[in-house]
Amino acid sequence: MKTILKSKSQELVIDTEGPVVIIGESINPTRRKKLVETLSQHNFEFAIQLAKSQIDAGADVLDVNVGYPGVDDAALLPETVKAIQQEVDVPLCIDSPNPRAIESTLKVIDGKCLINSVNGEEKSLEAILPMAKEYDAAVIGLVMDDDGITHDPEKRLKIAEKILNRAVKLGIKEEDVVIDPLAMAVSADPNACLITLETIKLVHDKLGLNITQGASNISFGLPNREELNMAHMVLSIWNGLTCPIANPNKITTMIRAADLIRARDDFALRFTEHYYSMEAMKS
């Protein structure tokens, strides 16, 4: 399964057979209180910044979210989607909770974006897949519905199918939906990993749609994070994960070297040209 994003100039595409795609997560205001002031000042020159140094770090897809409390995000996403895309050529996933965001955003975005995110409540569905067909846009469908989060993988899995075919009935293509397997903290449930490495290997043997997460989520609360987000995505690469949502100065490495050992980095080409790269970098 093969989805495809563009920017202004360039196609990226997200594949179930291929290597992994890192989206950047770092434009985001939770804990970044800079980014805050700046975006708040209608200043982007810090979220730019932010752009640049994950394209270099290895990411090949940006996640923008300007989401703080006060915020009017129907105005501000677009206008930092229109600043960012003005400095860099990636494509975009464009990250709000609030459905007059997104469209707005979709109104003046090059390319072909990742929506992040529908779910299966009803009133998401209804709000965001009819734009997402509009705009010839791809999107995220996180596996919580109406009744909550479910701790059950094989009811995630139907949640994930009824997105999917909400979606085909109006015309999106099967490819173009992305599956959020939900990774919770697995300080608050011993069993929380288990449960999405299961529903993301579901989704993948069931459905054979790309699949994302969020890299960090599972360890909330917890000393050696780092370590601990490194060794839940290698499992989640290898039970089906495609495109993780990550900071890519952390995670790059790892992903190179797990692509390298599935035999999707052909005479390791990539692995040694990261390499290179992050020790130019250094000097």
Contents of the next structure:
Protein chains: 2
Amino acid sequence: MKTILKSKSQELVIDTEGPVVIIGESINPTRRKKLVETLSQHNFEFAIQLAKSQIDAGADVLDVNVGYPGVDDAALLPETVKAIQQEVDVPLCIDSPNPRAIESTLKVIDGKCLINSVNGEEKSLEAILPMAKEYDAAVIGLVMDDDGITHDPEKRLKIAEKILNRAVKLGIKEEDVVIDPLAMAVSADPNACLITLETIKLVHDKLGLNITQGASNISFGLPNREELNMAHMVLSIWNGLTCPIANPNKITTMIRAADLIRARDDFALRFTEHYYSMEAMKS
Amino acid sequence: MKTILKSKSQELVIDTEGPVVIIGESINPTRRKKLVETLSQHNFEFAIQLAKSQIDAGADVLDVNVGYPGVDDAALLPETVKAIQQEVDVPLCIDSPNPRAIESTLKVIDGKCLINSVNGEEKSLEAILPMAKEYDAAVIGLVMDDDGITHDPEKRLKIAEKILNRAVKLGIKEEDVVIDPLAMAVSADPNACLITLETIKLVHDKLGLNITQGASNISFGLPNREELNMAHMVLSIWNGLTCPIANPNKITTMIRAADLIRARDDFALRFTEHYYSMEAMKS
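Target state, the form predicted together with a further copy of the same chain; input state, the form predicted alone:
What follows is the whole complex; the chain from before opens it.
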């Protein structure tokens, strides 16, 4: 299954049979005071700097989230996206819980973006899916619904199916639905990662869709978070994750390693190329 | 399936349903000039230091290999084992391609050790298995035979079955056979890791045995070897590896992460305990 995203002049394929595509997570105000400060002043230099450094580190797509307390992201998100797409030519993933922010951004964005996100709640399906259709965007479907977040992977699969069916009914192409299996903190629930990994496998095996995940929170409350996140990332990829939302500065090497191990990197070209480009940046 | 090893006074269980057991690889002269020098002088201080530091870093069992060009390991291996078991109380894994060295060591070793290794070659089966029976040792079975090393995971499984059947016929308990699926360099064969991982899964699913692996060579000839080895380790554990032979200083955190993700570490106790013991050693 191939999901095609586009920037102004570039096309990017997320392929369930291909190597992993990295969606850079760093343009997000959570724990980034400087981003909040600069964005509040409509100063996009720091956001653009985050965009460029993530691309250098291996990001193929950039998630853009400008949510912080008190923000009017229906105004700020499109403004930020316009500033970023003037400077970098990679597809964007527009990230907001506010449908008005998604819509105002869809109106100004170049190419074909990924919407982050819709979920199985009726309200969300009704607000987001028609926009994805109207503006020809791909969309991330979170496997939660009006009943909340289930612990049962089979039920998470059912929610993924529901989102997919609703999207297809509106004329959205199947390959333009990307599923997020939801990753919760393993410190809160010892089965949290197993539930996520099983959901990934089910969505991969039964629906064959591309799968994304923002998984840094699985290690919340624990030490050695980077290593724990790396282990979870590799196992998620093994089970069917194809386009994680992650910090490429920390995780690209492990992602390239997973692709090499899975024989999706001929002659270890991407693995070694990443090493040499990181070495070059050090010097 | 539970393989029980013993040192002088301790018992260790390698359990296919339990957390991973780490066999420390570092008492091995390959690329350790100082070990060759000290062992040649029958000075065991450095070997003992390697033993203790590996236990501190998370090793449950220690592999002991004294093979270097010109060595008489039938004399040196038992001597080294005697010196080590006077100082540390963990089970040992005696590692030599020389059946005479294995036998002379079995005569002096405390408890119940692991023999590294037998393989599917007729000569090896005939030399090693009777000793494992006579001295009540567990034994690692390498999935290669008189035809060499096959690329076909199903054929590797067949060799594992052959080793198991021959062992059981001699009265060795099924659980005392631990399989090594063989890990080769992915730079030489892009499918090398996939073949190993599939073999691990087959041996786990069909035979239910404990599985070991010395896998640092999968990254031979490539940069970022540590990360590549970590990714391969985590995937091997996911597929059924239960007692890797590895450098605990480099890999214990990832192994503990894999156990935590698989819900084999209640309350993240082992994961956090390892972190704090490493922090304590730093200060």
